[in-house]
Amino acid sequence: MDDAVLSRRSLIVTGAVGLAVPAVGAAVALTGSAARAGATRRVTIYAEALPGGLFGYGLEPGKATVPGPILEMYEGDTLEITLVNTTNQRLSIHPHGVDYSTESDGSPFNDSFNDPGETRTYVWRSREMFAAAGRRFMPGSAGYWHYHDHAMGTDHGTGGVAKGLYGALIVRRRGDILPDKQFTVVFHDMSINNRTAPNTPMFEANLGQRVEWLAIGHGNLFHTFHLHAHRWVDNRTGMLESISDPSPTIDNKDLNPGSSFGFQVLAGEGVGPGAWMYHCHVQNHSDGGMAGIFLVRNADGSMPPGAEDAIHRFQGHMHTTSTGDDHGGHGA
């Protein structure tokens, strides 16, 4: 059988959906050549037109959304993406952090893109990490990447990002802990998922939950990542491999254009439920809407007290960007 889990958000991606085995077991061994052959795994995925100008893409006709699906893979697998452009406009998609042809590339400079109505198969490998000479190691694929467009509007796709034309891309070591819930946050120049506060996506979870946290920057801005009463690891999971691990703990992080990163926290861990916000910590990007909601229930679902009184603050609260060097407006 496949290793294969259906993903908190939408589905580690398979070829037959709705197998699920949890990603658990012996770490996997070091071998001295590329990655061993793994599964291939298909999806298809539909770019659509959205209201509002935006687009999306989507896991079943009519379903696309801002951001699009998160899509999992653990190293070693192969990835077939059959993407169908629904729209009337030149689109594409182009992965971050996995291996992948020229054909593959979802760029107009290497001639990789769907035309309006085009249905097209894009493919992405992934491979684990193996000793090379010299006592070194090649890395792996695994960590949080991400997705979008590269050919609307330019040949960069600068108007497809800029109108939703992204996603989570997770690859998993074998072993990895799975997690209860899944976030994806994008900072896009002054905006949250293409969204402003009060307006932006407020994400729930209950206390002691798993949750893991997508972060991805878009647009012309340099933004920083901070989630309130949480801290992770800066590594490739958030958490400590070891007791003797150096990588240090934060609970802000720099988020720019292409980068991205994810982690996983326990919800409400060490400071119990309530109304959380997450936000950029650029000042004046905080004050002109980038800020959201991390609402920790109570572990049996319930509104733990002031939480709602919190949310409620929070959304009748004027965001506007403060006096001083403003870096954007409010576009999408």
Given for the second form:
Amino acid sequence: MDDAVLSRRSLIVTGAVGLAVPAVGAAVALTGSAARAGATRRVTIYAEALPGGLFGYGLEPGKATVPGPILEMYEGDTLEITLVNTTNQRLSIHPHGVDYSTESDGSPFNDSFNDPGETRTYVWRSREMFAAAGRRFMPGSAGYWHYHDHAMGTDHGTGGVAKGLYGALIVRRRGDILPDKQFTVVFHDMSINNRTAPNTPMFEANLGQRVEWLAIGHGNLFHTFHLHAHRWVDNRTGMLESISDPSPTIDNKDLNPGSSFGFQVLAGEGVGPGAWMYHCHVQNHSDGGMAGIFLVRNADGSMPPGAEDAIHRFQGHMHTTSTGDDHGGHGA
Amino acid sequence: MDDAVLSRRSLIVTGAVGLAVPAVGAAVALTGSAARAGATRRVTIYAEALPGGLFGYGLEPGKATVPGPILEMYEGDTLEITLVNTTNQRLSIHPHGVDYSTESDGSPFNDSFNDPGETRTYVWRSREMFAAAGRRFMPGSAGYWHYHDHAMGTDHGTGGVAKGLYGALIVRRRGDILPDKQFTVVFHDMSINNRTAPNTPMFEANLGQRVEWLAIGHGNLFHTFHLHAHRWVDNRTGMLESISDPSPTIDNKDLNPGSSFGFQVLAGEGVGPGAWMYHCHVQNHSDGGMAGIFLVRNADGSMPPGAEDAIHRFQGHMHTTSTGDDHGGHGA
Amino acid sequence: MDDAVLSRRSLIVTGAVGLAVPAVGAAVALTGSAARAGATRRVTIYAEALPGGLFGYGLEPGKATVPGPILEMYEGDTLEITLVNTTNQRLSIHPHGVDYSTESDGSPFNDSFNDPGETRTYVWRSREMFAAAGRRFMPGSAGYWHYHDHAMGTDHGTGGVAKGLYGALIVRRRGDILPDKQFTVVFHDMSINNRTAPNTPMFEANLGQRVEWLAIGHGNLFHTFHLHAHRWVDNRTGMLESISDPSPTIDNKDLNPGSSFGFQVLAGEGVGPGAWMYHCHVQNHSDGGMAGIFLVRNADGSMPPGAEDAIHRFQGHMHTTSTGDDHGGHGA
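Having seen the form predicted on its own, please provide the structure of the form predicted in complex with another copy of the chain.
Entire complex below, previous chain first.
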């Protein structure tokens, strides 16, 4: 990949995304100090086959993960993605939220995909809001979006999505608050990031760190994402945008196929450190393995009382279902 | 029907809604220049049996469509609907969002329905917001609503809804931006407007035209509406209502039974003309036929490069499921 | 329970919640005139077995209901709940929206639950918004939340939720408008408050009364809540928070497991008194019994014309499914 995109910030982000394999979950940060309005960045993404029948996107050969890397840009930036298809399957990369011509649609419908072994470039552009009429504006591109395959298996990429070809895409507005850590959570059929408990990702942060959650829905089933002891505003940023912001505060939100949202919390703020659950709130989904741990350590990084016991209970007693797979950037 | 409601604007709208049968999809426009606060309009709607076991609402005898005509009013207006039941079934018309007394509820529960062959009048009123306390207001009627049968088959109109008795209802606030074109999309069980690909509606606009999408959910299943290469704000109008509007921008939204939303986009803005997909993002729903084409032509109305090929692929290769029906105002 | 929490207001509320058994559905009002910022209140809640295999929470021994009592607080208040488990099952109480340490999580994961016969105290804290950066704020606790068991049957409380261990929790912001009446509606699998029509709750108000609806989703299925002839704003309060509030007005909203929302309407405002339906808008859910009556009486409390007939039709003719149970605070 283009080394220029690996800013210091993206390396910091790396540590947050994949604890077990920090080099893998690198975010393509266009939001570092070097970023400017209208910047064009180039990145190479490798679509690869993974053990267990999965597929993943990665920023370096042999480093694909499920989910793929977090891609970020500011409104106005352009991202040129050279997608290297190292597999023997037809596949593509299709983004939500940004601008692209039909050539970069990522769909067989528009003849926009990679044949097996093929390399193809996709261009994603973004923009700021622009005046409509009166006080109104047509929206810019800012949002917590995502990208996914749109060509493997069916013309809607059902096979690629099912096997792990998905990831988070963030378009920030200038002035947005940047997080200390980022977690990608994909509710996909009966799994989280194609894993089930107790093999679901354990996300870690220290007390008070600003954590950004990126939630994405995929597949055929409907879900609700719930996080214990933390909450967020159901608007663009997850924070009240002013003292008079009318948006509701929630801690449980529908997370259905093709949808995504994001928000930032201060880890353990007001509740203290500890092992907190995140899970699908559909009862037979959480019972079936759609649950994971958000471990909030003490501010100095040490383990808080009771957390080890809780993790032990989670791993040993609470769940019997397991996918058995062990790759990817979000291991417990 | 009352000729007075067929303003010049509604005729313009007609062309947008039903390309194959332009005279049928007429919107009942209360939003033309003649409209004023508190206007009362009368319209006759004919509920009719259609080929293939379907039923539809129409503004003239023999002209019923699935979905029914787009009905529009401004906050403060009243719509008096004389519903002529030309069928041998019990049926009604039940609106969302507006005011009605129990006599106009459209439910057997309130003894409000048309027996077979019966004509009955329903009155829908609307209003502006009014003060609650402090800076707060109780809401007015403005919204992207819908109407549907509430009496055929079961006391909840399950039979009528299943067979096509539904349509869009818009209540505008004064100052709202009017669109150039309008499309009604009803996600209903495994269909779009009771059709499946490749027989789903192909909506057409020229580059830069302001297109209003009216999305309605019905039936027993849950869906997510996704539109390629375009996005909207998840608020009342689909646009940022001010530079500080905190609402999120989205391109995928839950569209579930009884819910509706609307938004306006500039066709192809920032992405160019072409054949763009809209579809349910639930994978086995899109694979099963819940997909259609939004054809953005060049600004002069000519076909952009690649669009014919994409349409051909859609019609010939991508889908094998078809309802076989060919009536209605939204044909490909 | 602590007598101090039974303010005059909570007694008024009582009459609104449970018409048949007014002493049971008492709201724990922290919002009366005696409440102040930072107040700590103590309440004892009894978890009890009920006829028909149900379980409920109650504020006095032998008075448990399905749903449990409405709990209220202002941002800044703390609620200390002593939960007396009178049953032979493991159970807990887990809140949404408020702050709690791992000891009060209510989950077996954090070793936070009541063994059979055990008494245990849970502490819920709330807070006001606080500055993040620029004009932004991290959210306070205000919201229409809920509480439920998280320990019976499975580690996610699937057994307890299925059998009725749930209720509404409101955290108000100072300056919020207080209602005249409150109704709790829990969509739980194919039931409303674990009942099906015609045994679903009939909620009553007089014309013009300010009624607060508390809607909660639970279980394994997905639903949409619809109320006839009334509508609300899809934001924190259900009202437009200012003349420029961009939030949409709706009358149908997804109500899925773990989610909750609330809103206030003026009973019959603009539409008149009468028997109005509320129901799940998923067709086979409403047909299967997920429907009930919102009876808006005349302003003097007398019955409006036609209402008795509608109720009779609802009870006698429209539904054949019934749970047969007759306890609880929300009977018809």
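So that the term is clear: the rigid core is the largest set of C-alpha atoms that superpose within 1.5 Å between two forms. Positions refer to the first chain, counted from 1. Note that the structure is a prediction, hence the values are computed from the model and not measured.
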Hey, does Pro246 budge by 2 Å or more at the Cα between the two forms once the core is superposed? no
